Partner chain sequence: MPPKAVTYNSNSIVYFKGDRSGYVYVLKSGQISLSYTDLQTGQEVHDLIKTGEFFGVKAALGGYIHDETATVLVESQVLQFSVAEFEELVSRNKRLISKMLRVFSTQLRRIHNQVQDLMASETSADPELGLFEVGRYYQKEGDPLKARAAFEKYLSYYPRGTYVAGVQKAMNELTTSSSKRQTALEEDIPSLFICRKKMDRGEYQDAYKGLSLLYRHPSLTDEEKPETEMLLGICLFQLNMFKDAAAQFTSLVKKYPRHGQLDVICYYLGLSYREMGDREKALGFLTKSVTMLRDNQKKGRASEILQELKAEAHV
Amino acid sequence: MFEDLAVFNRFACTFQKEEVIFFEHEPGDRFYLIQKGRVKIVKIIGNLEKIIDILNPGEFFGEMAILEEAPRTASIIALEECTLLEFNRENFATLVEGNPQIGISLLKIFARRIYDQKRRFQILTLNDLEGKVADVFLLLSEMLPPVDSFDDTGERVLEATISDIAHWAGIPTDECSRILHHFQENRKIEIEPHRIKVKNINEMKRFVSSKWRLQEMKDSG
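Show the structure of the chain whose sequence appears above, on its own, in the form predicted alone.
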């Protein structure tokens, strides 16, 4: 699909390593497709700067500027020299009119990305570290194909490493490793080299819900 976007190379722009593409909270009126290079999504949580995600060629960011008039929800910084296609509402309309199939595919990507970003931000606002890790399990489980309810044992195999879990939870890798091994010692999960097997995802849902309830009680008290 993205090869068809070569006709829009006139909208290309270049950013150097560590250059800020846009800041959190500033108004936005355009979104970007990465042609070359990588960028990081950064958000301030409390007084700390958290890396939410790293995006690669073929991925989008800033799409909320097209879908609704809202301030940027995070900052975007180039990890290396990047070439981006920059779209505003006007040339996005031209893109969709010229190739409706691309437009439909982009809107599906936007919908999924919006949900994923909201879930990741939600995880970062949970104070309990074990709850953060368990909520990452839930997020990754939501990305798996649906399971037939009649055959569902609650077991989920997540294609993720300890470093991946730490990244999505926004915590140090060594702290994440300690939490994961604690879960394993209690037979909640099994850690394998490139994946993690959650024994009962429904139990994890109850665990995360209890952490949210506890946090809400503390906040309201």
The other form holds:
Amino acid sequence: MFEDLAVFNRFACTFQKEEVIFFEHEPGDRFYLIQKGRVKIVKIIGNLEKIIDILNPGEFFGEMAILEEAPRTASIIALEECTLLEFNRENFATLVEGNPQIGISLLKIFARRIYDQKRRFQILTLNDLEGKVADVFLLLSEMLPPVDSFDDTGERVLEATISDIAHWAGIPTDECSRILHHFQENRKIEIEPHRIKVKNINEMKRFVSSKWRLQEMKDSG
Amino acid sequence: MPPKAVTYNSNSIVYFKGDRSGYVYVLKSGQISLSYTDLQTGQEVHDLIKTGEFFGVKAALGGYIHDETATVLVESQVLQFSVAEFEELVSRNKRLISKMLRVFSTQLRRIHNQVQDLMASETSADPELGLFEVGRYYQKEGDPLKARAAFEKYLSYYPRGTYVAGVQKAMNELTTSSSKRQTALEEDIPSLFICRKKMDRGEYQDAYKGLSLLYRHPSLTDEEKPETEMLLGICLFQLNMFKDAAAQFTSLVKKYPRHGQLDVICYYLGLSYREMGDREKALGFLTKSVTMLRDNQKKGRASEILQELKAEAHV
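Would you generate the structure of this protein in the form predicted together with the partner chain, following the form predicted alone above?
And the full complex, kicking off with our chain again.
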């Protein structure tokens, strides 16, 4: 991905499986690039540790703290033995100046994260619980590679568990499970152990739009 | 290949909200307005683009649809870059990358905080207290390695901090309990942390089995017992054993009248009685839970069920 990183090998550090790289709320002045292994991003929300994302080699984390000098917003834990390149504010500037491609990759990551968070905000502000869950399907399908409209049957396979969907929708897992099973009974989706198959994403779009229209009508009295 | 210069007439549209264009634009001359809905107020906002300013960057770089509409107010000339052309341009201008990174990270942190506010998360705005609470969370969840690591970090950042005494007390407790936990590990008894994880994944049968073993094991501390008994009740409920769940929660309330999660217990008691068809008891416990629940989602759900129960009475 980045060819001229060998010069940065002096910044390499190793973490063992389950070792915490940093905790949420810690003051942050380091930014990391994964060379080997995977890490998970977790956050304690409402007395539960939620996995926000899993990052692979070539991906970054900790970049927000280095740019804004603010506390960490999530904890990072090694899923297996990891080798990371660790940069502070000074050598981060050198890294970006010497490797504009890294700066561009970071811009792309930020752009995606801003979009995801905006969509998440929309989902959380929708009052209807079934609408929230259906909107999570739409959000997850937006993260998939674009489908050629000519071959598109509307079916989408989403790599997510019931607990992931509940987390995105901001509802309790048992409540989410009830709603998902209701969708399944109505043949709108198929629930599999680690994924959910949505039969027709366009139908879900119409369903979510109708819920938004209803909410707007109620809000406007 | 140089970027394409495009001229737009007054009142034309460069892109609509929802379009996926894959281009980054720069306003060369004229006047263009970006219209979008403010997430918090729901109001339509119009921002004017300055000459020389980029727009459409996030959607093009992120590969997403535009979340704003770009309307041409007077005849304008726009430079249109493909993502590859844009990358080439910024590669030659390091200051531009740094500036954009700062703008994007500020936007990201702002929207991230708005989402967190909506999630009604219990995360603390005070990072010192937040880090202390992270350590306590892992201690409570039976994950002593992470708890110790968080407390050690706390002491390194805040050696004279407000919660030093609490951190030291917690670290002493971790040392005492670690020898008991070692015995449990040798006997293949799961920790409370592992059982909670299983419940989070919906593996209630396994979680129930683990919690039952743990409850009888000496490694379980007195502080962990009330929660373990509550989790056993929740597993029974999730396994559709509503009568057993109600019995478990009832005995729990008698045993620990000041249980730290009485709100959750009342909620599940209400749900259990509802499933058993005991409308009166369901109404009683759910009404009580609504006044106590700290979890907004559970509170909302309890209110909905109460309405359903009341509506059923009128049918």
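Each form is matched to the other, and the largest set of C-alpha atoms that superpose within 1.5 Å is called the rigid core. From a predicted model like this one, the values you see are computed outputs, not experimental measurements. Positions refer to the first chain, counted from 1.
task: Would you say whether A93 is displaced between the two forms, judging by a C-alpha shift of 2 Å or more on the superposed rigid core?
output: Yes, the C-alpha position differs by at least 2 Å between the two forms.
message: Rigid core superposed, CA of L33 - does it shift 2 Å or more between the two forms?
response: L33 C-alpha, core-superposed: shift of 2 Å or more.
query: Is it true that E80 shifts between the two forms by 2 Å or more at the Cα, once the core is aligned?
result: Indeed, E80 is displaced by 2 Å or more.
query: Can you give the CA shift of Q16 between the two forms, in Å, with the two forms fit on their core?
result: For Q16, the C-alpha ends up 19.4 Å from its position in the other form.
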